[in-house]
Amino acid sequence: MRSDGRLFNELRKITVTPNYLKHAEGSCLIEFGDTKVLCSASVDNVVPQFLKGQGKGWVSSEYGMIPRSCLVRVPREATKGQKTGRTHEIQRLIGRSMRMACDVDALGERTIWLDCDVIQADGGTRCASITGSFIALMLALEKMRKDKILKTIPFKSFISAVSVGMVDGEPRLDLSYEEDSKAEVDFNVVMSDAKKFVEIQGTSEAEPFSRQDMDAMLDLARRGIEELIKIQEGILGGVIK
């Protein structure tokens, strides 16, 4: 039993509030336990320079943590004049993951920006951002279809993400900050509804891990992502048919 009462293979309580923002084409507030991320999708009728004139679209992301999302104040990166390497890494991960969910060739020459603002952090912020961004993206695409900007939703697959790790010698699903900070190994896993991997980020913080440990963690991740995709399906049932 873990400090919050969960079994090793249980997710934290997952709560999603869709259409959380008034002006965004798509949005949601997603909560993985005490981790809370506001995800919004905005449509911009331009594309990066390398795509101009090709009739194709793009999906990109920005990620940030508000100052008191953590135990101590985190200064806004704008005041420092540059983003950290961690922020760039997470933004690229979210963007890559969402391009697996959407057929960008069918978007026309427009970019969908996914903004992920962490308002409270307790571990797994990038995984919550990916899972929530998918919902925001699909809601934005549905609005574009209703507004007759798109004929159909250029949907490819459900995408979700979860953290797993080895803590006190055992595999655990969906790590809180308390667990993540002392994990011997931690992974961030992104998967599709076809049970195929989009990305795996994993590292050891202590001793090298075995293939057996890795398989145990990936099995936990698959189980957790299946649950998360069911939540996404419940919210988007009237959108993706």
Given for the second form:
Protein chains: 6
Amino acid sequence: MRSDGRLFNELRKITVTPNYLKHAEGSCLIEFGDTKVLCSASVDNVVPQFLKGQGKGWVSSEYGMIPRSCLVRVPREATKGQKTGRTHEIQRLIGRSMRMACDVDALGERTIWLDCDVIQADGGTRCASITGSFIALMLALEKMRKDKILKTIPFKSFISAVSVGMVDGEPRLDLSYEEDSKAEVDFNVVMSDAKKFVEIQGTSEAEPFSRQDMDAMLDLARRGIEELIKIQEGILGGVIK
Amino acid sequence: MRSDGRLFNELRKITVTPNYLKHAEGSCLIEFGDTKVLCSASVDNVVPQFLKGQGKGWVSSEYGMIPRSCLVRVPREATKGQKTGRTHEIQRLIGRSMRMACDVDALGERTIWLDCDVIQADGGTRCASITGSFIALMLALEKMRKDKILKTIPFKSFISAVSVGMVDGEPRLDLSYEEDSKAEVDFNVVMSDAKKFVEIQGTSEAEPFSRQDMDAMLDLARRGIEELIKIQEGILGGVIK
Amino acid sequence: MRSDGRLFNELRKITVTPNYLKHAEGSCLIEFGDTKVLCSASVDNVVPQFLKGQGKGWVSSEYGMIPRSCLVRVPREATKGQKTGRTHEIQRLIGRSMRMACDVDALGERTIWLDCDVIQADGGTRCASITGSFIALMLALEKMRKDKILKTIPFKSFISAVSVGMVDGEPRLDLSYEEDSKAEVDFNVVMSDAKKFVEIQGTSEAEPFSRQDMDAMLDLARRGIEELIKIQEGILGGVIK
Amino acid sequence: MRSDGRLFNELRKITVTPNYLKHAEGSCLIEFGDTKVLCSASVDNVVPQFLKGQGKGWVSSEYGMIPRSCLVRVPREATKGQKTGRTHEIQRLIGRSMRMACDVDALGERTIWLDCDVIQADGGTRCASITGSFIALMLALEKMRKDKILKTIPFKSFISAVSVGMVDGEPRLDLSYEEDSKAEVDFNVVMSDAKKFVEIQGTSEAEPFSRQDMDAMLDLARRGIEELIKIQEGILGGVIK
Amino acid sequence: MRSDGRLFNELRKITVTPNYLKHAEGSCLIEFGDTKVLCSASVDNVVPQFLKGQGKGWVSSEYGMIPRSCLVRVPREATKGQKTGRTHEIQRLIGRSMRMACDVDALGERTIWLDCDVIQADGGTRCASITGSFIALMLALEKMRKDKILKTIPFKSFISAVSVGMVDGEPRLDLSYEEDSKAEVDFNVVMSDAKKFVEIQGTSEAEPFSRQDMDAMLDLARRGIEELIKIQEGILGGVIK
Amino acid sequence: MRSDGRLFNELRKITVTPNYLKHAEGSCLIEFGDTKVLCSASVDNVVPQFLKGQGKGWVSSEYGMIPRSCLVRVPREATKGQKTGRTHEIQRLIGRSMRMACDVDALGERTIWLDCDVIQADGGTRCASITGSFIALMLALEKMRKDKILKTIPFKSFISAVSVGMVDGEPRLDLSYEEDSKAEVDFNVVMSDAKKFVEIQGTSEAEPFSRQDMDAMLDLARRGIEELIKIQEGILGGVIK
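With the form predicted alone in hand, show me what the form predicted in complex with another copy of the chain looks like.
Then the entire complex follows, led off by the chain already shown.
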């Protein structure tokens, strides 16, 4: 039994508040238990230098934590004048994942910025960010369709992410901070609705891990992601198809 | 009549959710209409260099906006590697104001960090930040008292802040973004419960303003601040005295 | 009696050396007692991004202190790689004030940079900067008129600034560093020739202050600013009107 | 057949020049075909803040590319004043992997810095960096043992890394830049001599990938890593065991 | 004949105002014609990391230009967040030269900071900075001696600097900006009172130069430096020896 | 006799490996004894702002050291976020020298970047960088000629550089790190094939130096540079003329 009473293959309570922000083209507050991330999608009529003049679009992501989202206050990155390596790693992961969710070539010369700001952290912030960003992105695309900026939503796949790990020798789904900090292995898995993988990042924290352990964790991840995609489908009901 | 139906001397709907954050020693989400600011107070057992070894404490503040708090996405300061002048100006104002709320000398060698993160902006973010920071600060001091870190709460004054301005030649209380952007004069007023001033910052946006206009605006500000302090008293009920 | 022998309502000796710099379009060295600030106005044929293509101009300001302008050497901001919050606060104040001195829309697509470099600091550097910048700005505009870049000087108001404060319970005009560092309240007041206010920034240093104290300080400020504007008029004699 | 004539399961020519640098405690130049990385291990008698006073050590890594290692000159990160997100991501991966190679707790209060500088890039620089860093690290530990700084080498596992990917629908081992840039899926796999996984990072570049594809790629990776570890064993012959 | 009427071997008018700054331990305003540099010496009771605990001192220099010291406004380095390469080059030259003027080992664990701020630039600012810094340094050492911080002034040599160059095929002393910008060769020469060299930096601007040209320029430099040292001796009269 | 057995007027073993890098337009690895510098020339179809639209080109240089090129690991400049003053000084020297090697006006609107990355440092890295950069530059120009981007190579002069110094009272050619660190005087001399000077930078490390010492050092430098230019001629054989 896990300290919060969950089974090994159980997600925490997932709550999504769509359109949380008044000004953003798309947004949601997503909660994986006590982890709360505010995701917004902003449309910018500019593309990065390497895409200029090609008529194609781009999707990019930035990630941040408010200083007291954590147990101990983390220094504000704007004060230090630079982001940590961890922040860079996470925002690159979110950006790559979201470029699998929609056809960026069909956006016109526009960038959609996905901002993920962690309000409260209790493990799994990058997975919550990806799962919530997908919703914010689709809401923004739907708004662009309604506003006649796009003819159709250039949808490719539902995308969700979940963490899995080996804790006390056992595979577990959706680790809380307490579990994550004692896990032997830690995976972040991003999948599409076709049960295919978008990103897999697995790290041994104590000892190298076996192929069998990996297989067990990926089975759990698939199960969790199916549930998350159902939640996404519920929220986006009329939007996609 | 104002565009949102308020009288010239009326505040927007003020909502405070105390203890909004699980990890912070003190926190609240404060809303002035559509303006939403997350305020947290974090206790750090270190003081700035200039206070080392004197047994005294410090209160400091940092301010930030999540990128899509605004109508148009504002670039993330952590990405640019530096804060704007506006951010510096605001966080200095919050810090000075909060050092009037409590006796920093009585904190021991500790810094209390007040982080104000704007989730949604619709005018008056710095005043909401000050009013909310006061609550977060008092909740943190109360926690320190309960945890026997402090014998008593080193309370000095209730502190609240409100914006006032001249719009269409008329003094108005608590400007929304729409009003603020067309105001002829813009004041941010920070006051204590003794109806005394802590900070006054008045700026002419179009034309220099007269002493009479200033007097009218300060009268409105006092009225608004009396209401805000009543709200603070309601929330902090048992805490102070 | 004040430590330098002045009455409570007396300015320090004000000295202005116009055209102090050979290369600048306009400049002066301004001294408020031992406070010495070098102010220059430079014309740049470029405007900030947000004004491009509108045919309008801009006035902006930057402020700095040479490292040994102060009692103790202050670290060079270029070495630290960033400006302090205080510097940001001051240069924003100067910029806003100067945009009340002239009609920026009538400048054409040009920026006038007002650089204020503190050579020696003894209190009141931001007020000396504003008072001196006004002179540098008008000298530059006059040069532009003579050079046929402008048909007329787009003059709006004389602008001067002075500090006032409560020291030992008494209102005083134009605080020296010694007075400033023990003041209970500190005001920086920027006014126009029409006895109207451009900016008011008042800060309680020890205790919140009353409306009566504020009124007494603003009366003193008005008196000081009348004298400063007379000095500006003397120097700019033929230039304006 | 691959464009360089290799079979799908063949590594490029691997060349290691141990002790390439005169001054470093351990170093090598490692070549995976035309990819050349200079790896050095430097011993520093200081540990990061979070380990001070615990008697334990640390292993950290930094990665860089000389500007003309690539087809097109990449801007020097020291000139831009910051590292790219890609650099952060890679150096974090190398550091984590190397902390699986040796018991950092047994190093005493010392940090071993592993610097990986890419001299020429043709795909797989992060995998070459990990494989080469392991050799540099072991040479440095052996030197510390000979110098009586350590009694024994705190060896945990051989660690090597290789890239695998799906190119033209086929799994391939050790992608060159040309293959990498058209791969549908790209994996970086770090393994130990016990055929266990240290890190897995898989990214879909065009389409999400299936579990079968992943299995095929991981089989290839294991095969490649066995060869790489044999090369490491050949070089480190007498050192370990 | 030169455009300002000087002979080829003539210095511009040299003016030194010692003790120009109220707060600095030593200072002067030095003018080489229209070039004006404010030099200050500040005593700091701290030494750089590499000297800690050795009982020795250090002399360091920083150089800056106020933005409108030049014909065209130069961007403020504090705004850009970094110094130009030219600034680095110059301040290193000043620092090395001043460490030849006094015995830094005899200063105790103190750093003397020499700040050179160019108020107006018309060629030769680095040479004026060195010549003026020497005076500021000696005035600070004399003050330290009077204040009983030092028993004697740890004087080594008088140090002055001057520029020389080839202009229109002719060697010339102390180039103005106009001459400097068309010079074929440009030398900065730092010498001691023993007619020995401290630093020589010669640069061909158009064509490589011959040994004979160099010899002619160095002869001119020696002559100029003898005059500059006489001026230094006049000002420091009673101080040294 | 010198510690490595050389005569006072002898260079260390000079080795040049031209075309060391696969991707660069021109490159070489140059070795002065144990000092190894990788020099590359990259052609970029852009010029600095001040040259835009004039049809002229530019040659610029950047210099870096890999962290463990030195006896003690030097912090990576990309990690610190800025270059040291020494790096700025060196790369400016290389750039100026290379602009004497070719006629930049004849390059078209292109910049040639010369990157000098020190792989191993044992004194004289800036002189090796200049001597190697010249070869990389000429190889790149030859490639541009072959690719019909240039009609002819806009060659001006062979350029080489060598260090000389006074060690134990004796002039010596091409100082190793050991000699450099105890030298009384240290010169870096850049010359052309016409036995003319391009740059002279001489620094007294302990005591000011005499004209005779300088003359002896410059004689040695000329001799060393003649040898270096012969080596350059050997490598570039068919390229120039």
